[in-house]
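Presented below, as structure tokens, is a lone chain in the form predicted on its own.
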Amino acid sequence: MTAPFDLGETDRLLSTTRAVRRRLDLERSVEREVILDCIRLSQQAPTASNTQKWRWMVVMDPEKRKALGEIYGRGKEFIEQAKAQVDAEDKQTHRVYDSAGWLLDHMGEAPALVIPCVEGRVPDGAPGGMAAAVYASIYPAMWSFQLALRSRGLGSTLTTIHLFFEKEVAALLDMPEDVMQVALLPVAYTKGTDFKVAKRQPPEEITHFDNWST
């Protein structure tokens, strides 16, 4: 059967999207019509009971990214915890968390700092698959937002630091209450595109058919 999609192509861009932090060009700017781009594509994502509750927070004032950046800076402490806690033979997870330090010093830097939201808030207690139908509307679109920006030769990382201090980024941004914040993207045009396949488990070691034990 012929594939609808060139598929070299198509898994080439899902499998060297990364998620990128130092190579991000934070000396080139980033043009408004482009990111408005990629959330265009981003709606196109599938969403819970077709509600379309997304929202999206784009950060390009140097001010307001700079004090944004500052609030991030302060989860340095969350960094350290999760990296004391990795094996010291785990190189590759070490590389990811000096990257990720590196990323609290430069984060109000990036060009562009979005932030995905959602109208309406998981309320408290509420059972996992209320909160996993919420978030299941708006992670599908920042992913297909990421691709679309890595398709067109920039970059991003997902992150979610900044959440530990929402009421002050909300205050910062004069956001809604009623407006959650779902997470916080660096977004630059990227040093260079030459991004690899990242090393990963076989699935055959990770799938399970049928029955878990086999």
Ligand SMILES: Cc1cc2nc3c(=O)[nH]c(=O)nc-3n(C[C@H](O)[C@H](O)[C@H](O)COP(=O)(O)O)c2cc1C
Second form
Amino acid sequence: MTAPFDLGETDRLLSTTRAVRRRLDLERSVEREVILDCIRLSQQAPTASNTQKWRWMVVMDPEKRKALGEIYGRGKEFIEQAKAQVDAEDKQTHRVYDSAGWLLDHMGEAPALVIPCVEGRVPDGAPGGMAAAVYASIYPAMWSFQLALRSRGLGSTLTTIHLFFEKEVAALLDMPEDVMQVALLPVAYTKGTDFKVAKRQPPEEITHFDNWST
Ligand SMILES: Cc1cc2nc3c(=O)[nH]c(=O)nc-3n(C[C@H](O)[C@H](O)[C@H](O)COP(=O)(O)O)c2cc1C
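Now the other one: the form predicted together with this ligand, given that the block above is the form predicted on its own.
Below, the chain from earlier opens the complete complex, with every other chain and molecule after it.
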């Protein structure tokens, strides 16, 4: 097979783009241009009916980051509740929750806090297909944004806890009511760039060809 890309590099990018928390370099600033470059790349992602209703809120002002970090930190109880339900043997997930707990206390220190948004809200009681079309018109772009960051030596973590306090965040950032926030990503250069492939279930165990029962 002759691949049109350098598979060694693209596969490394796809398999080692991790949720980065403790290894975010909180001391090093991030240039606006690099964020715009990554957003530019993210805009090549698919959207339902080519709507392209993505909007990005980037918070770099120190006071606003601090305020946003405080709001995010209120999510502690959600993390603790979720962690309490994890099987004691599941070491990988326990490590994730420990790391997520650390981020709760440090979110506001990241040099850039990025909130991917969609213009327009999912109406209350909307059928699953409609909600899927809205969320799926920003999630691929978010992941492209994260991959583009990683390829430039930056890291991020997709988080959603602040959405419980979305209205407060909108007020802080003067965001209109019809702009739906979808996530909050701390963005920074990473301390080192060697990230590992995570352990996952073999694809053969989660994939069905032609018939669910085979
Ligand atoms: C929808 C979604 C919500 C997430 N919310 C949070 C969050 O609130 N806080 C956090 O620290 N990580 C959050 N994560 C990151 C996951 O914990 C992380 O992707 C997962 O543990 C796998 O780790 P990896 O990406 O490094 O392989 C979220 C990820 C997704 C996809």
